[in-house]
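This document starts with one chain, in the form predicted alone, laid out as C-alpha cells.
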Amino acid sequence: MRVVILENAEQVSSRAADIFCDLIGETPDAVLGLATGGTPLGTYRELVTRYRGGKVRFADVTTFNLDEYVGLPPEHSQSYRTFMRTHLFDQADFSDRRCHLPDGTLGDYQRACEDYERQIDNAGGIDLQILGIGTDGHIAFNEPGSSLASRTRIKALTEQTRSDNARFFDSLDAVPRLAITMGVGTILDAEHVVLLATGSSKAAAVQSFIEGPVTAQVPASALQLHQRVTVLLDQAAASRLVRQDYYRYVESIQAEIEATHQTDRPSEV
C-alpha cells in the first residue's frame, strides 16, 4: 500500500487526476471504476478542466460506478446517475453507452446485481478504481460487518451512513435505506485502487484501515491485501497515522525511483 500525504485537498485531487490521465494516455479504452460523494468532486473538476484544455479524452473509456440508491429513478436529483452526469459525464466526451451504474429501480435485484458483475467481467475488469471512505471505514456501501469476499449486492445502510449523506437530501427521512453496491471482493478485483480521503472527519477511519487489523468491521482494511493500492491523503486526514514519518520517507524514495525509471508502479520498499 502506497500512502501519499499531501498538503491539502486540492493536491489530492490533482494527484488523483494525474493517475487517471496517465492511464488513459497509455490505454485510451481503459475501464474506470468511479465513486460519488464529496471527496472525488475535486478530481472530477480537475479531469473536466484537463479535457477542456485538450489534455485528455474519455470517448473510448468504459466506466462502472460503485453503487446506486434503491428506489431512486435515474432522473432523481439525488440519484448517483444524476450526480455523475452533472459533475463529469455531461462535462466531457464520455459515451453514454459506456457509462454503467447499478439500476436501483428493478424488482429483481439479485438478477440486476449478477448482471452488473457480468458487465464488469465482459469489459475485461476494472483497470483503475477510485474510492472514498466513510467515517466508519466503509467503502462503496459495504458497511461494517460486510463480507470481505462480497460481490455486487443489496445492502441496508447504517444510520451513520444515512446521517452522513442526509446533507444531500431534504431530510434524514428522505435518504434511502437500501443501495446496490459493488462488494469488497469486486473492488479487490480492480488492477489498481486509488483511495482518497480529506478532512479531519476521516482521520480515525484512515488510521484504522491503514494501520489496524484486517477486519470486516472496517471494510476498507481489506485493501491491505491488494497488491496495488495508492492512498492519497491531505494533512488533516493523515493526522492520526502513527507512522507518518515512515510514509513520507518511503514516498521520497518512490519519487526518486520514478524520476529515474519513469514509472508509476508502487514501491516495494
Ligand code: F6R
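None of these values were measured; they are calculated from a predicted model. Numbering follows the first chain given and starts at 1. Between two forms, the rigid core is the largest collection of C-alphas that superpose within 1.5 Å. Compared with the form predicted together with the ligand:
- Superposed on the core, the two forms barely differ at residue 22: its CA moves less than 2 Å between these two forms.
- Taking the rigid core as fixed, one finds a CA shift for residue 256 of 2 Å or more between these two forms.
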Contents of the next structure:
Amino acid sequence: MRVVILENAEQVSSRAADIFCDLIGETPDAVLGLATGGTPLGTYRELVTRYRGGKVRFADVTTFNLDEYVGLPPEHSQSYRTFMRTHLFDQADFSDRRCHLPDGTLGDYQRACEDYERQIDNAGGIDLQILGIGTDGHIAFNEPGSSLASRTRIKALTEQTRSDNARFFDSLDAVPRLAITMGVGTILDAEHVVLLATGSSKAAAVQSFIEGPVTAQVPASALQLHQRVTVLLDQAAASRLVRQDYYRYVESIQAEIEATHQTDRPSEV
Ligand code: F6R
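Could I have the structure of this protein in the form predicted together with the ligand, to go alongside the form predicted alone above?
And the full complex, kicking off with our chain again.
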C-alpha cells in the first residue's frame, strides 16, 4: 500500500486527477470505477477543468459506479446517477451508454446484481477504482461485517452511514435504508485502487484500515490484501497514523525507488 500524505484536500484532488489522466492518456478506453459522496467532488471538478482545457477526453472510457440507493429512481435528485451526471458525466464528453450504475429500482435485485458483475467482466474488469471511506470504515456500501469476498449485492446501511449522508437529504427519514453495492471482492479485482480521505472525521477509520488488522469489522482493511493500492490523504485524515514519518520518508525517496523498477508501473510500499 502506498500512503501519500499531502498538504490539503486540493492537493489530494489534483493528485487523484493526475492518476486518472495518466491512465486515460495511455489507455483512452480505460474502465474506471467511480464513487460518489463529498470526497471525490474536488477530483471530478479538476477532471472537468482539465477536459475543458483540452488536456483529457473521456469519450472512450467506460465507467462503473460503486453503488446506488435502493428505491430511488435514476432521475431522483439524490440518486447517485443524478450525482454523477451533475458533477461529472454531463460536464464532459462521457458516453451515456458506457456509464454504468447499479439500478436500485429493479424488483429482481439478485439478477440486477449478477448482471452488474457480468457487465464489469464483459468490459474487461476495472482498471482504476476510486474510493472514499466511511467514518465506520466502509468502502462502497460494504458496512462493517461485510464479507471480504462479497460481490455486488444489497446491503442495509448502518445508522452511522445514514446520518452521515442525511446532509444530502431533507431529513434522516428520507435517507434510504438499503443500497445495491459492489462487494469487497468486486473492488479487490480492480487493477489499481485509489482511496481518498480528507478531514479529521476520517482519521480514525484511516488509521484502522491502514495500520490495524484485516477484519470484516473495517471493510477497507481488505485493501491490505491488494497488490496495488494508493491512499491519498490530507494532513487531517492522516493525523492518527502511527507510521506517518515512514510514509513521508518513502514518498521523499520515491524517485529513487521508481528508478529501481524495470517497468513504468509505480512502486508499492
Ligand atoms: C459512495 C461510496 C461511499 C463513500 C463514503 C464516504 O459511492 O461508496 O463509500 O465513499 O461513504 O463518503 P464521503 O465522501 O461523502 O465522506
